[in-house]
Every structure is written in C-alpha cells, then in structure tokens.
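Heads up, the chain below is alone and in the form predicted on its own; it's given as structure tokens.
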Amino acid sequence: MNVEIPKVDTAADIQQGEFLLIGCRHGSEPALEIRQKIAFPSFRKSYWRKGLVTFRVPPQTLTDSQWNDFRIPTDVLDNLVFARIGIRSLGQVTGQTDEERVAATHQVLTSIRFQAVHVWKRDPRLKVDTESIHHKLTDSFVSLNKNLFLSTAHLILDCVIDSEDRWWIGVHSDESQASQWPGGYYMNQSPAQKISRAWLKLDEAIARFGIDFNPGERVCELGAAPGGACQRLLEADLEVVGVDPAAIDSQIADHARFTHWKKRARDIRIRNFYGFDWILTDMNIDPDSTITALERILVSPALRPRGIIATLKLSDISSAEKIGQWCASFASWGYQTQVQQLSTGGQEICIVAQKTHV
C-alpha cells in the first residue's frame, strides 16, 4: 500500500494541516467514504487502514476561517457520521524505541501549545501500553518546556498508535464533549448490574449529544427488551413505558416508574402515544422499517414528543447513502437531527431528533 505522508519541516508547513485523520469503527471505513463523497467530494482519500482513514483537504478549503488554528469545522464530523474523532495531521514518527519516537514527536511540534495529550490505538487489539507512552510524552514535554502545556490552550495533542513502531501525531480542538475522550472512545463504563449494552449506548448518546432530560418526563421505548436503555432512563428519574412482546428484566419490570406494554409497536393504538416527551427505539429491524414505525406516530402533530432517539441497524453498509433521506423524514415531522455512529455501539447509527422551535 502506498502511503502519502505530509512533510512537516517548518511552522508554516504545519499551519497548513492539510491532512485530516479520521478515527472510526473497524468495518465502517467504506461507509465513512460514502459520506465523504456525498458531503465533501473535494476531499481526497490518502491513507486507509482499519480504524483510521486520512483525507487530504484542498488548500483553498483551508483558507476558510473555520479551519484556522487547527480547528475542524463542526459540520465536517457531523456530516461524516461515522467519524469517531477527527484530528489535523502533523505527520508520522517512527523509531526502534518509545524514546526515539518521543524525540521524533518533538521535532514535528515546534512551538504548538496544547492543554492535554491523548494517546490511543488505531486498532484496540494492538498490544501496546498507551498509559506508559502517555507518561513518557507528557514527562518529556514538561522537562523540555513547561509552556507547552497551557490550561488556556484549545488544542489537544494526539498520538495515534498505528503499529508497534509507528505513531501518527496530530492535534484537535477541545470544542465538543467528545473531543475530551481519547480517540473519541466514550470514557464511562457500564454499571456492575447492567442489564444489557443498551445502557451504555444510551449513556454515550446522552453525553455526546448533550441530551437534557427533565425529571418526571414520560418516555416510551419501542423494542425495549430486555430493558438496558429503560434502566438508564429510570436512573434519570423519568416515567418509562417499554413496548416489546418479549420479557423485561425483573429489575425494570418491578420498578414503580416502569410500565410494560407487552405488544409489538405496530399493535399499539396511535392515541396511546399521546403525552410522551421522548420516544426511543433500538429495534433489531432494518432502518426503513424503523422510520416507518416512527412515522406512524409522528405524522400527527398532536402526538409529537419533544425528542426522538433512534438507533438504526446498518446490515448493508451501502445504506449510509440514505442517511440524508432519513434525516429529511424527521425534518418533515418538525425535528432537527444529529447523527453519529457511537463508539459503544455496533454497525449502526444513532439519530437524535429534537423538535424545531418555531
């Protein structure tokens, strides 16, 4: 494989930051490229390995003020959807030891100031001690020049472990919640008594999208069994209704603020959905069927809740082409959408739609 590596010789070269490194879920690289071709056709794919795709950004694009100071415009990652994190590349460093690679990292940084260092692996299975590398990097920066670390800086230094002897070095801004998570991986862990992985997926969605539930709000989840997401909703002091013909875990089923409608969503009368503040769905069906199930409820203005959290399963990666179409459906119902492939989920996307204020 031919790998195009940006040359970084001077501060002026670094400021161009023309290579955009995107971390993503293994297997989502083709979907990421589909989204790039739709939203940013002028970007050119340069480097491709599982979990890491690099695009070369046209120089004329980088003259836009939104790209200044190594920032990546928020709409870039939002539109790519499958991008867990994006960083501005400063190049690769290699060496036989960590110490050699740390020294090489210093050579590409020049006078850049940053507030923190993130070390993460392109492939989570790679047997490398990221904590040890993090300590070596930060200790070397402090000993060399304490002014490299500034609490008022808005950049985070990224060291992406590509292989045992090769790192990618780059920076990203700290503007979003997810930018504080190394590699864009959600930092929280599931509780010891978790019912299913749905708890953690919803927990990440709440943090990543800044979802603000109000205690006492009514929430209905379509496809609730065995109750992992309902567990997280109950912890937020919400009134929860779970719709599913399958059994709900007794921890949830016996909760005073939980009601189980033991039916399929399509068998629930439309008027029964009146008065809910939120609708959640994480059904194991194709995305178009999920959209149809939501449309049945949301087509009536009188029934529209203030927010929707929908997980769409992507068994066919080419369905990434239809994301715009799905978002358009929400817009037609009066909702503004945010879409992301969560780091805690599988081959799926999460759409958060909140009612448009008129």
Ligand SMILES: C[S@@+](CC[C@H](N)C(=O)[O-])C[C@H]1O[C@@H](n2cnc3c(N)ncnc32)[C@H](O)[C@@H]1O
The other form holds:
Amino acid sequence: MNVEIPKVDTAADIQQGEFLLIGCRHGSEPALEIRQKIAFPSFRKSYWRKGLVTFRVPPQTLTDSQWNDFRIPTDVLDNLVFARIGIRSLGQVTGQTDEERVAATHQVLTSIRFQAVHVWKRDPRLKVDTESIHHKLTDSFVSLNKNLFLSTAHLILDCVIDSEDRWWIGVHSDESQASQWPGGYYMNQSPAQKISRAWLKLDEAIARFGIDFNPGERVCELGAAPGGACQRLLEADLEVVGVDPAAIDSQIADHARFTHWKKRARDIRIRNFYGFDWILTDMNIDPDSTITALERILVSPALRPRGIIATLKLSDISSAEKIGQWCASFASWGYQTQVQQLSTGGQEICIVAQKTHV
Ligand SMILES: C[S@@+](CC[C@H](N)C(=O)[O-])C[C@H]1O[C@@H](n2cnc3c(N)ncnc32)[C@H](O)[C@@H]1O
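Can you switch from the form predicted on its own and show the form predicted together with this ligand instead?
Whole complex next, starting from this chain.
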C-alpha cells in the first residue's frame, strides 16, 4: 500500500479548506470511498489507514456557509453512511512522550476554543491508554486557563491516536447524538443476561436515530433468534412477535408479551402482518433478499407500519453501491430513510425508515 501523508501542519492550513478525518469500521474503508464517489465526487481520498480515512475537500466547497466554525454539514456524514464520526483536521503531532505531543497539540490549536476533549483510537487494538492522555490534555488546558466550556460553537477537540507516537488533532461540532460519543463509538453496557449482541445494536440504533417507540406498540422482527433485539424491544414495553425458524432463548420465548412464529418470513401469510407499528429485520441473507421480503409486506398501502429498522448484511462490501437503490425502494413505499453503519454491528448497515405521512 502506498500511503501518502498530506501536509497539514497548522491551523491556518485547515482554515483554507483541506482535510476531513473520517473514522469508520475496519474493512469499511472501500465502502466509504464508494459512497464518497457517489455523494461527493469532488472530495479526494488522501491518507488512509485501517479505521481512518482522510478526504481533501476542495476550497470552493468550503466557502459554503454550512462549513463555517469548523463544522462538517450533517448531510456529509449522513451520505457517507460508513462514517462513524467526522472531524476537521488541524494536523498531526508527534513526539517521544505524551508530554511532547501535548505541547505539540497546543501549537496546532492556536486560538480555537472547544467545549470538551475526545481521545480515541483509530484502531481499538492499539495498546495506548486513552484515559491517561485525556487527563494530560485537559489538565494542560486548565493550567493555561483555557476554559473548555466557553465555546459558542460547541466544538469538541479530537485527539485520534494513529500510532503509539502519532496523534491526529482535529475538531468537530457536537450537533448529532453520535458526535457526543468519543470516536462515534457507542459505549452503553449490555444487560447482564444478554442474549445476543443484537441487544446493543438495537440500543445504539435507538440512541443514534432517536427512535421513539411508544409503550404498547406492536413490533414484528424477521430473523429474531436467539432474541437479543426482542429483549430490547420487550424492555421498551412493546408487544413483540419474532419470526424465525430457529429457536428463541427461553428468557424471551416465555415472556408474556412475546410470540414466536417459528417459520421463514416468506411462509407467513401477508394478512398476519396487519396491525404492526414497527417491522425489524435482521436476517442473515443478502440485502436484496431482505428488500424483497420487506416489499412483499410493504407494497400494500393498507399494511404500512410507521417505521422499519432493517439490518442489511453486506457480505460483499461493493454492494455499498446499491444503498441508493435500496433507499429508493423504501421511498416508493412511502418512507423516509436514514442509513448508517453502526459502531456495534458487523459488516452491515442499518436503515431506519419512517413513514412520510402518518
Ligand atoms: C443475525 S441472526 C438474528 C439475531 C437476532 N436478531 C437477535 O436479536 O438475536 C439471523 C437470523 O436470521 C434468521 N433467518 C435467516 N433467514 C430467514 C428467513 N428467511 N426468515 C426468517 N428468519 C431467517 C436465522 O435463522 C437467524 O436466526
């Protein structure tokens, strides 16, 4: 791999435009580039390593007022889909010790005011103590009387650990939910009696997309076994039907508000889907087959739940090219979509579709 390191040395460079740092899941870098070419063809991919891709943004784009105050317009991250977090780069710092790198950070920051500091690793496997670096950075600002909480722009300072001796320094604004989680990593704890990691995935989707389930609503999940997502749905006081030929964990199967339809999705009669407020899908089949399974249900105007939460498994990462097509299917059924690769999921995307006219 030919890695080219862009020259972004000072805050002045970034004020002329320059570089976005995008944090993504390991292995999703090609998918991120596919989305960038479709949605933002004027951006240029530059330096990248696993989990971190930089794009150069042409200066004419940055004259748009939406780019003021070091912000990245929210539609940029939304359209990139595989961007867990986006940062405006101020440059790289290196040094022999944390103290040297903290001092170098002060050099690139000049007069930028920020509200909080996020320290996170490009590669979660790097053996670096982010908590200790966070302390050192925040202490250094306090000792210089730089008030972290004075910013009107709600900026967060990012220190992205690239390797043991090199950090990327940048800033992002705290507008979205995920932008308040260091690195965009969702950190909630799964319950002690967790049935599958799907509990955490759904918990993240609820937080990230602001999904508002109302107690008592009826939800059907296609691909429900062993029952982690259903566990989360039951905790939200919903009435839950799980469709799956495989066995459901007894903790869920025995719950008074749970029903198991022990079949494949296509073997359930359409009329049985009447009256659901939400449909979830998490079947380990290819994305087009999931869309076909949903189409069978949603094509009828009389049978339209108010929301869909669909997990599409991207066994072939190049199928990221088809995201627009899948969203168009939801639009044709009367839904508005938000799409994101979640930080707690696998090689998959989560589409949340909500009815345009209730
Ligand atoms: C990733 S697991 C689902 C995890 C589950 N959502 C949870 O919360 O624990 C995928 C499931 O999809 C189911 N599945 C695959 N094809 C299916 C189909 N055509 N209809 C229903 N379920 C299907 C599999 O049996 C498997 O249990």
